[in-house]
Structure formats: C-alpha cells, structure tokens
Amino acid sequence: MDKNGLIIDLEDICFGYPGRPRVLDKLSLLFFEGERMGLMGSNGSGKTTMFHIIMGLLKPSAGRIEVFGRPVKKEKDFRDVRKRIGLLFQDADDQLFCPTVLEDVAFGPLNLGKSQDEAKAIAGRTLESLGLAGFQDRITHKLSGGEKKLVSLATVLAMEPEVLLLDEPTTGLDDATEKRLVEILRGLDISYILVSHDMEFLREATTGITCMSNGTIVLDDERIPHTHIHVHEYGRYVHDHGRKWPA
C-alpha cells in the first residue's frame, strides 16, 4: 500500500476498441483507502472498460497504471492486483459458471489456496451474511436476476478483497433486496468503487459521487450530477430559466 494509502493511481490512460473512437481519453484517478466513491456517467462512457483496466482484463494503448503503490504493466503483475481487488460484473452471467451456488462461491477461495472444507466453510458464512442461507445447493442458472446479482457478490467477498470494484450491482433487483444491498455495502469494512445511474443508491451507499464523460474523469462540479430545489414566484406558469424576468 501506498504510504499516502493510494490504492489505485491511473494516468492519462487510453484505450480503443478496434475500428472505434477511443473509450478512454487522457483519463486519470486517483483512489484512496477507506473511500466509498459512486461513480456516474452515460452508457459507453468508459466506467465498466476502465475497471477492465485496473483488473488487467484489458490493456490500455497509453497511460500509467499503479495499484497498492506498484506500477502493474504485466500479466504476473495483475495477478496479484485480482487477489486483492474483487470485481463485480455488470452481467450476473459472466461472473457465475458452476452448477450450484455453494461451487460457485468456494471457487474463489478454492483458487486462493484454500482445503475444499475451507472453503465451503467460508462460502457458507459469506451466503448467511448476505441473506442467502439455504442457497448452498440451488441451480445457479435457475436463480432469478436478483438472486444471480447477490450470489455473483458472495463469489467476490469470499475471496475476501481489500478492495471492490461493483459494476452496477442494482440490475435486477427489487426495491427490498436493493435496501439489503445498501445496508450489506454500509456493513462492510471495504473500500469501493461503485458504478450505477441510480443517484438514489450511490447517495445512500457512497461517500462522494464522481462523474465520467467521453472517457475521461469530469473534475467540473457543475457537470456531476446532483438534485436541488428552487422556488420562485412563476413556478406554476411555463418558464424559461434562461429568461432574466423584470423586477
């Protein structure tokens, strides 16, 4: 870890999809322990290509990437960067591939190094954190999306990370199960990046909320988005708030 307790420090990185205009332009941030940051921005914007890049999935065409204080450029460097980073996918699918929820959820563990007891004793306490008691020997493919979305989060927190990247964890779910998520994310003693065009739940589950546009961090405060409340006398006609109305 970074003495500063930077944990990810990306610079001016770029990236392009083949025969495409590029996904990431020039983008830099810098992530620090303990911080919870929603992070907001248009489909395409780059948030779901840029966590590919912090997790080594893809390799950016420029930039500089640092992650726990080391500059990670190569496979065996991101190796390390996965066992101490947990990623969230967007789709459920992609993250579960085994025939039963517990299989799916020792995985994790099983690959750390850890005795099959072990691990089925640790993907047995983290389903009972998340409400998924009983889940153990359900078919993953039958599951509904919320339940696929909640059991795709235990494979990651088995593995017990210092560090989550969540790639819209609200898909699918239903209005209770998204308040269990909150409070399963408040619980946790993490630090987090959280993406989702949900403004409600990046306030509830997040400490400060930053913006993506055109690949790239937006640092201006008046383009991150926000709700406010105005009152004014011609609030019950049709107006126009560019308009300067006389005294």
Ligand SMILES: Nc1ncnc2c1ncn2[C@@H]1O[C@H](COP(=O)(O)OP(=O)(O)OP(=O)(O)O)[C@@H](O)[C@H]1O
The other form holds:
Amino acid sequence: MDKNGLIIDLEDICFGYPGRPRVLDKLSLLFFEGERMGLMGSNGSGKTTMFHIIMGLLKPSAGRIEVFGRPVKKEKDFRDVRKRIGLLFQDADDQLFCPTVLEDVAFGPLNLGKSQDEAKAIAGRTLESLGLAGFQDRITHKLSGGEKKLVSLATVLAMEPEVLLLDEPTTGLDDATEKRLVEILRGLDISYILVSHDMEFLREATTGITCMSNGTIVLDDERIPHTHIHVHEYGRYVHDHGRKWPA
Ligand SMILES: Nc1ncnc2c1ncn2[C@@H]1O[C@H](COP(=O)(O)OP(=O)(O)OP(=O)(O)O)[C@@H](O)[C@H]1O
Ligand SMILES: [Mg+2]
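Now that the form predicted on its own has been shown, please provide the structure of the form predicted in complex with the ligand.
Entire complex below, previous chain first.
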C-alpha cells in the first residue's frame, strides 16, 4: 500500500482496440483505501476496458499504472495485482468455466495454494454467505443469469481479495437479491469500485460517484448525476416539474 493509502493510480492511460478509435484517452484515476467508488458512464465509454487494464488483461499504449504503491508494467507485476484485486466480470460467462459451482468457487483458493479440503471449505462458506447454500453440485452453465452473477461473485470473494472491481454486479438480479447484495457489500471490510447504471444501487452501495465520458474521468462536479428526495402535493403521481399539476 502506498503511504497515503493510494491503491490504484492511473495516469494518462491511452488505449484503443486494434483498428478502432481510442477508447481511453489520457485517463487518470486515483482510488484510495476505504473508498467505495461508484463508476458511471454511457455504454461504450470504456469502464470495462479500464478494469481490464488495471488487471493487466489489456495493455495500454501509453500511461502509467501504479497499484499498492508500486509501478505495474510486466505480466509478473500484474500476477501480483490479480492476487490482491478481484474482478467481477461484466459477463458471468467470462468468469465461470468449471462444470460445477463448487469447482468454480474452489478454483481460486486452490490456485492460491490451499489444499483440496481447505478450498472446498472456503467455497462452501462463501456460497453460504451469499445465500447459495445447496448450489455446490449445480451445473454452472445451467444456472439462471442472476444465479450465475452471484456464483461469479462467490468465485471472486473466495479468493479473499483486498480490493474489488465490480462490473455491473446487479445485472439480472431481482429486487430482493439486489438488496441482499447491497447488504453483502456494505458488510465487507473492503475497498471497491462498482460500475453500474443503476443510480439507486450506487447511492446505497457506494460513498461517491465518479463519471467516465469520452474515454476519461470527468471531474466536473456539475456533471455528477445524483438523486434527491423531495416532497410536495401530488408527489405520488409521475410528474414533470416543467408543468403545473394538476394540469
Ligand atoms: N474486444 C473488443 N474489440 C473491439 N472493440 C471493443 C472490444 N471490447 C470493447 N470494444 C469497444 O470499446 C468501447 C468501450 O467498451 P467498454 O466495454 O469498455 O465500454 P463500457 O463503458 O464498459 O460499456 P457498457 O456500459 O456497455 O458495459 C466500445 O465502443 C466497445 O464497442
Ligand atoms: Mg462494460
């Protein structure tokens, strides 16, 4: 960890997919210990790409990356990053590749050097904490979209990461499960960046919202979307503040 608690320090990152225009254009981001950062941005603005760059799955054409106070350049550096930062992929099918749920969730701990028994015990505990007790022997590719998302989260949490990058974790979750996820996230003693288009979810699960636009982080406060609660007559009906009500 950097002495100021700086976990992720991106400076002037540029990236474009082959043959395509730049997605990230001199993007800079500072992410500190204890932060629960919400990240918003229109479709295609580069949020997922930025996560993949932090994890070393994509290589920027320019810019500087420091994680936990150390420059990260080579694959070996990124292997260390991947041990400490867990990425929940936007698409659960990118995360899950084993035949059964138990194998998928135990895979990470096994990879970190735990014994078969330890890995299974961790997997069992993690599944239970997410309300997925009894899912161990389910066939992964036959799960529903929301179930896959939760099992994906279990695979990440089972590795006991110090930091989480969560790419649209609520996709496919029903209201009750989304609420449970908020409680789970609030209960974790962990810093995270959470990408979502769901303002209400971000408001409940994060301590602040950062925006991405045109391949960079927008720091202009006036552009930060926000919700507010207001009370007035006829408020229970859908209304437009540009018009008087009742008409
Ligand atoms: N593998 C790829 N090859 C070519 N272009 C890609 C690839 N992956 C993403 N892109 C393009 O890069 C841009 C940024 O994509 P990215 O997935 O990072 O956006 P995003 O902000 O996560 O969007 P969303 O909110 O829809 O998830 C998009 O225009 C997308 O079409
Ligand atoms: Mg995305």
